[in-house]
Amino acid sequence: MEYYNFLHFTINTFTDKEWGYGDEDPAIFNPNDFDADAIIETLKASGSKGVILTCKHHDGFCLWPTATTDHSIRHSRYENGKADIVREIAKAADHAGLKFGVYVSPWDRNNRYYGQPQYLYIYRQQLQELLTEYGSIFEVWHDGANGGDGYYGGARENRVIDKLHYYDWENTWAIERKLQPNAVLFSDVGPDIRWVGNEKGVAGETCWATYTPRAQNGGPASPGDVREKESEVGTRNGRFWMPAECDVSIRPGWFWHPSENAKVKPPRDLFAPYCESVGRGGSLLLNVPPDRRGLIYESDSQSLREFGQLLRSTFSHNLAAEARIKASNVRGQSRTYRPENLLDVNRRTYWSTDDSVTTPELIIELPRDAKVAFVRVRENIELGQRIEEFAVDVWSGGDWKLFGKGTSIGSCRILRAEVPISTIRVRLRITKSPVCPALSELALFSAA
């Protein structure tokens, strides 16, 4: 999917906070034009492909009428109670063809069971109400915050708990995996995809989607106890297959705050992490928080389809489309590897080398001059990670000259030019790889 967002909506909206403590009143709910098309309408223009609803934060508000706690919709002023956003949003999603996931905070600073074993049963029967309720879910995301100070019932104290065990989460994630099959798991241990360890929207210049996570004491980790530094390296020849999501805001804040309408990101700005999250093998989740109307505010929905116009037009036009390509070895000299292959769009398909060839080149010849600002790689990802090192080269002045170099591939990789050259000719090269390589896709893009 590589891009989809974020809806950081709830009471906290209403209160101006980033964290709610958990003793608001339901009433002060009350979005007087929310218009869930309007919302998915504007993120799709930005060329996303999902959306996640903060369905329960950490104050434990909760968006859809829950059978568990008074401490949701039902108790609100919008519809007079009747209302349920989190089946405005799925609706709007799948009408527009958005895949719909949920955001449920382990953490409920509202409930008077939290920290005791009660709790958990609580939770998980949200969960099920969640999973079973509102058609298929692509992505179910945990947050690693958990435990501190809250209302906990009127109890107005801090309760630790033990993140490693408190929420038996291997079969909190099999009850989800049994009602959602082809969910995705989010956490800081995955166990499907991970937190990429910042919340600047960046992967690390190297990014392995294999990852063995581990706490900072360097035991087992848990959502909430990680090394953030590791996750966004992620670990060569690791213990899962965990990509990384690479969260961030479009404002200062997660929510929607009045003080931050003009701290809104430009397109360029969100461009930038696209390039880093998606160019780098992970995916970008894009935080977009509807203000208190129930609608995506002015500057950030211009914002918003600026940059999916700025994304359309960077990498629309494949230069390399009608080129010529050759390659220096082709596995079996079989047609079913052959360099043509990373020219066709089908992600599938894919050209490789014989198995004694680690570092081979390709060469591609554009049918005229061009000028180059981006060259996109992917391999076939179901054939795993397996180059390590690679470089790009473009004919200047009759000689190669450096475009760019890197590490890490997988599923997508994006190198840029500070600024574009005029080439017609580009070489990619092969300098480090434990076994031959398999490579979908060389693509070659103009600055838009």
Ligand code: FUL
The other form holds:
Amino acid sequence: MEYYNFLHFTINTFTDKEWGYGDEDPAIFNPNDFDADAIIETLKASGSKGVILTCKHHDGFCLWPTATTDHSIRHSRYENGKADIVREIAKAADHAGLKFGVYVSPWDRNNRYYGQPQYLYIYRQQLQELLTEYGSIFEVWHDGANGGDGYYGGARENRVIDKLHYYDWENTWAIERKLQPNAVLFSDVGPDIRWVGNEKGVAGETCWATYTPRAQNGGPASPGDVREKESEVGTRNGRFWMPAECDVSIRPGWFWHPSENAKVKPPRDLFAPYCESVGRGGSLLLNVPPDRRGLIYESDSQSLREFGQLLRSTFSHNLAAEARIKASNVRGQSRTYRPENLLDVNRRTYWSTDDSVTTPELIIELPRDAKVAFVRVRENIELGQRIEEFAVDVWSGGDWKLFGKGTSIGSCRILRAEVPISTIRVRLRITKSPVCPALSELALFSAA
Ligand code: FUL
Ligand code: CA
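With the form predicted alone in hand, show me what the form predicted in complex with the ligand looks like.
Let's see the whole complex now, leading with the same chain.
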């Protein structure tokens, strides 16, 4: 999916808080100009492929008319409690061709049963509603923030849960799997994709899709208890295929605050994390918080649109598309593995070498001199993540000059030059790989 969005929107939008305590009056949720189509249109203009809505954040307020609690949109002033924000966003996304996903906080600071077995039943009911009544769901997002102080039906106390056992994750995930077999399940420990370990939208410079999560104490990990530094890098030859998802907000906070209206990240500050998330084999989950009107605030909207333009103008013209390409080795000298497969915009066709050749090179001759600013490579991840080190050189002044080096590749790796280099010839060297490479794309781009 590469790039998609988060929408953090709830009671907090109206209380100016990041974490609601759970004692808020549901009546105050009242986004008078809420327009799901307008929100989705802006996200789409930024190049997004999907959207994940905070259907319930830690404060427990449900944006849909759930049967599990009164702490929901049914008791808000918005449209006299008749509205369903989840449905409107899901519909608008579907209309615009964006996928829809749900964030459902496991922690619930409103619910009186939180911490007891009864709450797990309620949480699963909520998941059941969201995963059966809103069409196809592409991702279910499980937050690692779990337990602490809250309102808890008036108890106003601190409730600490056993992160490893309380949610009985294996069985909770099994329910989700059954209801939405195509949904990707997210948490600090997957099971399908993992949190990258920071909220900066940036993967490790080396980032393996394989990962063996470990708890802080080295024991079994769970959502909220993982070694974050290890999540950034993953685990070479780890136990699970669990690529990284890199979340970050367009603003300092996850929710909309008037005081942050002047702190919206400009397009270049979205483009940099894009290159360090998508460009390191992860995906970018960019949060955009709707404001109190129920719209995307003007500065956020402008930045998103310009970010979309920047992505399109940078990555739509592949300088190598009409190049000649020659490899030092082709597997069995077969057309099936020829290097031209790197230029056909098809992730399943690939260049490979004989088993004994693990450090091959290839040279691309461009039709004319071009300024290269970005080099993008992709492995055919159906065959795993093979390459451990590679380098790219450009021909300049009668000699090869190093353009850049990388380690892990995976589904996508982007190398970026500080200063674009004018050249007619580019060389890729695979310098370390345990087996023959299976590379599906090599693309070159100028700066926008
Ligand atoms: C965190 C939460 O505590 C934040 O409020 C936000 O939802 C972020 C995406 O995840 O763990
Ligand atoms: Ca290909």
